[in-house]
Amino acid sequence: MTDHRGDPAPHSTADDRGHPPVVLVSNRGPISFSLDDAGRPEPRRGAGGLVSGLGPLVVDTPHAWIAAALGEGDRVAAADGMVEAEGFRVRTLAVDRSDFAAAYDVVCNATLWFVHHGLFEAARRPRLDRRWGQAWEAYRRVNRVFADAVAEDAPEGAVVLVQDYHLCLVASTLADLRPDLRCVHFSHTPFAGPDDFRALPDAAADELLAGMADHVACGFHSRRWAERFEASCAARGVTPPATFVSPLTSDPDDLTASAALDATAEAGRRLDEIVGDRRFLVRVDRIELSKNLLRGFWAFDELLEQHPEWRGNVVFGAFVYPSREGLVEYLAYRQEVETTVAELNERWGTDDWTPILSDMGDDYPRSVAALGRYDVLLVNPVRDGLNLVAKEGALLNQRDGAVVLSTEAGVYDELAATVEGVNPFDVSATAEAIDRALRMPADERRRRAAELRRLALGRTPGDWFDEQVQAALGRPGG
């Protein structure tokens, strides 16, 4: 056959797990690339929960992985077409700096994130103006040409795994470019449900469900986002393609690896200085609205009220990282978290005691540490499409931790019986979930820790991948 250029179609190539050619599609890639002083691009291996899941299982093999150039090194790259880098078959594309930019901070973040996350505040968001549409349409465009890329370069027959929420439309376009490609879109975040689609124009609710539709399959980390996409699609007249559910977990090779990393091994002393023999309550997150950063420390606040035995005896440390600081939002809650976290420490601190430890850089070895020694995790998201940190936290810990875990977390469907599960609104229920778990008796903690971690082993990021793989040739799993 003929792509739609008229130039062969490359080669169809299985790799050694019996896939067929597949060609990953996502916002961000696996490589990423600076400039050296002559000006040339040089790879290095990208970061991300997409990448560390994925990359292992696609690096030295035949599939092809296409990205969006987000660097100067990246668009450099992207001249080249498909290269070979840090053992993946990569290719960037230099989208219109214009058109990238409305589209991905417009429409993806500051719109179909908070959407889909359950953000905005009615009174004032979102603003569906002029310039919203405008930068609808360069969404659309954006999606364009990450089409064209694949139909230039997907092998014949090839298996095409969409991900995320910037990438809606990639299969419109490909249904008629190449419709010899099976392609399945991938849901990282929650999905909106009929109630929350509304705060999208009809117009581009309708498109991007119909763009989504037009996969042979759409998967999800939890069922109750694939239900709220079928209901989503029924209210809006559009026949959904097959739903499958595949929950990503965390691979225990590379976080074994990354706990015995000298870096970590020292960020841990430093822990065993601060903490001592208190206490240790734990969050590791960006300072990301839906992460819920200021109900946890409400929450904390409380339990040092009402329990007054906690004062002076327990350590919350807070890992937490900027995320977003281009929207005026992230901005102001970063600030306002700093203002709590000062006021807190503040009211209940003494001389030989900061109640909460926060870390506002993105110190991997000190979070990877932090896991490894807490009493308490508290995983409390307004709402989240899975959230990794749950199972990270099982198979990094060494001290029978417990977890608070909220039940708006897609993870929470798996770990539920395990964790003290709560209502990530409920400031009160979370105080004394935490109190619960910090005086869980030795052996329950112990059983629930095992439990845990016989979860969060239970599944591999290849199982998640070959689900992907299963439903684009219309065989049932997941």
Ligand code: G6P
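Numbering follows the first chain given and starts at 1. All values reported here derive from a predicted model rather than from experimental measurement. Take the two forms, find the largest set of C-alpha atoms that superpose within 1.5 Å, and that set is the rigid core. What changes on going to the form predicted together with this ligand:
- In this overlay on the rigid core, Asp36 has a C-alpha that sits 2 Å or more away from its partner position between the two forms.
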Given for the second form:
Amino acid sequence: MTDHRGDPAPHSTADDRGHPPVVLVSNRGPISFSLDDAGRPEPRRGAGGLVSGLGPLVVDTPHAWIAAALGEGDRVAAADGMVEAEGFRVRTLAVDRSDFAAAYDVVCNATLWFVHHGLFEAARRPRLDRRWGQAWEAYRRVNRVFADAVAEDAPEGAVVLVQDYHLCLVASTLADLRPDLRCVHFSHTPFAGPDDFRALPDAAADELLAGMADHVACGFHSRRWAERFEASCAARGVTPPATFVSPLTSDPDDLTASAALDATAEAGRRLDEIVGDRRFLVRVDRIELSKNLLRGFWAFDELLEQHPEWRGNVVFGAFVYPSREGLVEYLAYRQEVETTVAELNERWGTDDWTPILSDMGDDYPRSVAALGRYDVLLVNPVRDGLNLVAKEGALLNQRDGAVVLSTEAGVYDELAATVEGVNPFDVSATAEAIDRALRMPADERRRRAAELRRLALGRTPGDWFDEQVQAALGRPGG
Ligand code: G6P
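Form predicted alone done, so how does the form predicted together with this ligand look?
Zooming out: every chain and molecule, the one shown earlier first.
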């Protein structure tokens, strides 16, 4: 696993799918670099749906990927410009540290993420003060650094695929610097409606929407989010660009390979020992406010209270792992999650039964093993752009497991007919949905699991990639 300086000269040939050259632009890239003993950057492929889905489509092609330098290794690697690493042509950008912190923590994570997911508790947040105004300036500068890098690296006439809320203003600068490029923006989040947008300063809201409108098209995982984007533009007098809906999907081959790893088999054996012949309720999530972990635990509590027959007979594997720990909201949430788990284990646990299994380490093989073994999968976000876990579960599960799915997840649009849909705010309804899923007769489970699998296989990551490129070429859905 060594990286080497790539040829920084732009390639201009198409890939074997017939696409023009593509430059992907995202805050978190496909590769992260750590430093070896001699202080040289060593590449490692990142985890996550986007990379595992797009990896096979992008590696060993002329396509390039530009992302922020997140850790120290990434910053050192940034000095080399565009490099070949793990088959990717990738460039990390060492943005000024304080600008990056202000843009990422204050604007992206503590504001835009909250706005798009409807997470603010309005009595205190957001606090749009002078510091916030300075952070917005930093957000502009970070977007400018990305735009300059794309302008330098993109081949003539390339398609530029800009990902997510971190980078809403890149296309506006590129329109001046490189009018030959065709930029598409894709949001992996939900999108804020006109009322949500009032939680931003008017000028910032206008600038953000105008920045998105400078793309040839804007894509979303669900029609709901596209409509909210259009409504927010209309409410602010911004003419929206073309929109398109293109849900991402997990790569079944990548998942199969992960399931076949020794580490996954070993994690599975450990789970078998702990769960034994009890029923297994599972969730796999970042420790993330929008994922609604607390109501999931409260629903489990109510299940045990209302249905005593499940006491001692079901284990809740909550495989949740830390995220965005620079934010006080996330640290406080993690604390609350830990306390809740401890309280419920104290309340219901017995000498030979720990109701909730959760150690909060990021252990991918264990998550894959758990998704292979669940009887019921709980996916209950308060709002979610898509949620790939529901599809990953459908593809990995070996036990005809049932899925309890929030109606507020974008993926609900695709899977509605085969899941137990729940209003994520309704703890009692969630408890009852888990109960129904646990009791579902074997033939019904089998029928639904087969249908879920069929739906999850209905699209490929290639479809998602192609649809973005088609949208850039002005042929949405083409
Ligand atoms: C969501 C966003 C991504 C982001 C990921 C992890 O899925 O849509 O853009 O990369 O969360 O968040 P992080 O802040 O750790 O990159």
